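Single chain ahead, by itself, as structure tokens, in the form predicted alone.
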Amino acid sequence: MSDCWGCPVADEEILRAVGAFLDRGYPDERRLAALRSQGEDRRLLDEAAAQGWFGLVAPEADGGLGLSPAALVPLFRLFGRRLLTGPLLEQMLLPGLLLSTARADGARTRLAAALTGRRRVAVLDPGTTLDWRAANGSLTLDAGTLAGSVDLVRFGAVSDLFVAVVDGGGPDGASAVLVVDRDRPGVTVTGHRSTDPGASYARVTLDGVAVGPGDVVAWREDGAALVTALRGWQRVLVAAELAGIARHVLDLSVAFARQREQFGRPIGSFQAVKHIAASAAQRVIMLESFVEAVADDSATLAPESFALAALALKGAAAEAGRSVCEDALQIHGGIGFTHEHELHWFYKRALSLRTWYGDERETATETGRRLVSARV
């Protein structure tokens, strides 16, 4: 079966080669060292770059594909199947929406290098959270001066780039994007434990930190603009990746149900397990059809459309990825709440994505919140 239907053909290709890269290189037990050191594996980044993933969505002028973001929606159904780990989605989605924004050379430069896998990028958004977005920090930027922290950074102890968001807090309400070097006098970074197999985690506080015009991506208008794709992209991109895991894991539910005897017959063929499948298969369908239907639509949709469509995917996902892997351990029994069998790294996994940028509940509040306004 394939991991994509209705791509277009270019697409397909890139798909195929990615997973004929991961049957051949990346075996059962690379992937759980992996997930046992919270995605690190430095080995899989390189051979992404030099395989030329983190530049899909780049500009051409770049060195890049010059794909639009919509093409790595089947790849991360196909990371989400896989189980693959690591800042895949800040290396592959930052660095090439970035550089279709930045002018300035500095900001340029550095964004080119993580192209490359030079430099790890991690993303400073306070908005990673909706509900409780105050306790995660704030930034602020005052003449030329970038100040505030942000509690919850993916991979933020191991990036050296970091992509700064200041949503509204620039002068006069202003939003901006801007780059902003580890090793800048200001900036601390400090590690969090994390439950999440996928990644690791850190506080980044920018104490008086100096930005010039060649540390800016956007600004202003550009700014908004930006910041509404980026956290748009980034939802669509992690729902994908859900609707993968819940692929996954009605897949081996599946497979145990029809092997898996109990009173000398498969335990699939009893009324109140085929219900559980039936539920679990139906919502991963839907998932997997609106996953596809707000790629296709996001080339034709309003900046404020799609970044709507984007929260209303992303809380779909965050409730169907959970209930499809609480269904999973339903039908497995007593092994699949075992640390030996395989699904509780999905479990987790699809737990802390789940409230990347806003779960179920917090999405519908906040899309909620935006049709009324929109009306009033």
Contents of the next structure:
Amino acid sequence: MSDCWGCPVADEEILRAVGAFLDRGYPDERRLAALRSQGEDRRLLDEAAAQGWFGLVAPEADGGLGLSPAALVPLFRLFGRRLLTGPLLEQMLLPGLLLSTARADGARTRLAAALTGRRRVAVLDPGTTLDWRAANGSLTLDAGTLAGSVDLVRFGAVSDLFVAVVDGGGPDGASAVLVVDRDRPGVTVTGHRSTDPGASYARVTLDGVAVGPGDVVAWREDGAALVTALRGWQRVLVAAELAGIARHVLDLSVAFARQREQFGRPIGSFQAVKHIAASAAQRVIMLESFVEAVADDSATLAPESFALAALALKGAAAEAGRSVCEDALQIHGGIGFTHEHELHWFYKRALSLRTWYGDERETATETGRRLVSARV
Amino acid sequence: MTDTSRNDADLDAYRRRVRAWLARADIPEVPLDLEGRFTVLREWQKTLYEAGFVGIAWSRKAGGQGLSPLHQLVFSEELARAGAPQPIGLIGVDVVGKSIETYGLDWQREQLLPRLLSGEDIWCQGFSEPESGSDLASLRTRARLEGDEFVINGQKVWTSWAHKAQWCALLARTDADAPKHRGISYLLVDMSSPGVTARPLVQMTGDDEFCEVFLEDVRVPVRNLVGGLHEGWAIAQDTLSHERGSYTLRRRVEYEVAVEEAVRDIRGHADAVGTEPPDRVLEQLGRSYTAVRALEALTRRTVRRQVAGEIPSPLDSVDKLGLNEVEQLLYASVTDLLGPFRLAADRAPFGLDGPRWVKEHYYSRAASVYGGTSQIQKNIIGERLLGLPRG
Ligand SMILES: Cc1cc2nc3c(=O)[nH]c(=O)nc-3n(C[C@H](O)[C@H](O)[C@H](O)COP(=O)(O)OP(=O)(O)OC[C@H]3O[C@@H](n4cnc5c(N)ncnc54)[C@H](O)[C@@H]3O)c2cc1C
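So the form predicted alone is up there; where is the form predicted together with the partner chain?
Below, the chain from earlier opens the complete complex, with every other chain and molecule after it.
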């Protein structure tokens, strides 16, 4: 089935162009090299910037295409299938989304530099986890001073522009989104060792960093709305990536089950194997439909409803992403457990994305909380 | 819920019309007992039919409205949103009737289907037999051609609503020598014919909703044959496709209503006691909501397939498997929240209506059995969708 059912023609062309680039210029060796260095492939960023990937959702006034982030959904499904890693969420979504809101020139100039790949963005959001949030730090903003820390900052160590999410930590509980240069006094970045083959992580501490109006992207109601949108879209795109991963490992498993013989016949003819594959296929199709539906609805849903849809989708993706990979491992037998086969990379990547912005249990609890408190 | 009407003025207008009608309609209270439920919902079906809301996507010749499956979906959604029940004759409307509309003779379509839609005639589906469940094609009920009549002998089982039905869509073997899929015919049997006996069986829920049906020298005119002689298997596949796809569409609307009810009750209770429910409650609720939402997304593809005429398809089995997993997850998750208070029907833990959830939970166990068990759906998905070799 097409990755882009019902997409506007422009979106489909973009998908084709990106697919063609990957076929042509992104061979397995390059992918493996990136996976061995936590998603670092400087050349890919240059190529992506040159092809305009980073400007897809940026406003036209900033030289972007002004597309909805929903246009990124088919691309992230493709990235999942091809296991393309790197700061794609950070470069393709964040600058564009923030530029649509940012007013201050200082913030705008720096975000615009990310569109050409001259600056690398990372987001300091304590809300990338729900149940472990207390351990992930927090940020406060008081009298022009940004303070606090965030423990899990994706690509924090290799980025030079931080998007700081102050979630209710401003005066009177206000929310804000700011941009902070890495070389500002008071900013400390400490890298973590990570199990994610597709991204590096760092702790970023802001020790009384002075900020001014030129650093503010959004503030108070606008700030809260931007935090909601930023989390919602990251959840949707991570879910899309997981859907792509799940699809690929399912396809691998089906091909393997048709060709691998034991007891004189293909293992796919054994019902015990067939049923694992069939059940996985059902979950993959359901996840793909869910991703499409939320992308379709994003244009019409009220912000809180979109956030709820994104939360539910992320939970579904977390669960299906992991379980389909585990089914694939089982179908592959011993070979799936080795570095000889690519499966383990997909699995490790799925496990990483599974937790990012909430696994199926965290998102379920939060979904239930929002439903009961009628915040939707 | 889906906003299927997005960007479509025609569907928008239809949705408004449905809403306006439902706002004025006398929506019935549904009694808990089977008899009462049957009577009230049959009357309700008649009301809906007269207003043009049963068989929305059916041809006008068959008593329908000639609109699209999207209109049907809009109606089902609005019906649920208004808190109104579904009509009773769903085996006719959603399952066997559609196959008669596609494969039937003119007289069958024109004379039988309007009565099916209005609920005047209730239909049942006589497929399963004591010795032929999953292996449906092994069925043994025989129909012998004698002049211009078939003479039927055999037994059916698990036939839902057979004791209430006027008509039965029955599979019978007409050629015992042919390979098993090639000797079956699809016959329409008048349930008042001499020799038909329906004996109700009580289900786990306590309702006697399905029956054993005995057929002894039952005479059926040749003109009651649907499609060609010995060619009933393909039509049976079409019927099963409706049972898997269209039925999933309708059921998922009911799950949405169920989740909304759970949310409302738990919220009401939380407000009354002044504390947020424990995380376990929130998690189970969120899980159920997520599952139902995912099913809703899946059924958008079902509608597109229906509009494009891409049925039957192995994707029907994906729908059915989705239905059974979501239904079982939903009702088990919410029923679990009753904890030990499921044992005391008068208590309402977290504001939940215990007896209602317990009954629905029992019923959900059938979802992985009827319409082809979950294992059979997986065989179909494995072989026909994924192309894995047969065992
Ligand atoms: C509530 C309800 C309503 C129903 N309504 C109707 C109706 O209106 N009309 C009608 O005709 N029928 C109806 N049925 C019958 C239903 O279609 C059958 O129960 C179903 O097809 C299974 O057949 P069986 O009960 O004989 O189980 P069996 O086929 O004996 O199956 C028993 C177990 O064996 C497994 N099994 C069997 N074959 C295989 C295989 N090849 N591979 C793997 N596992 C296998 C099954 O999955 C199941 O777990 C209804 C059933 C229920 C529960």
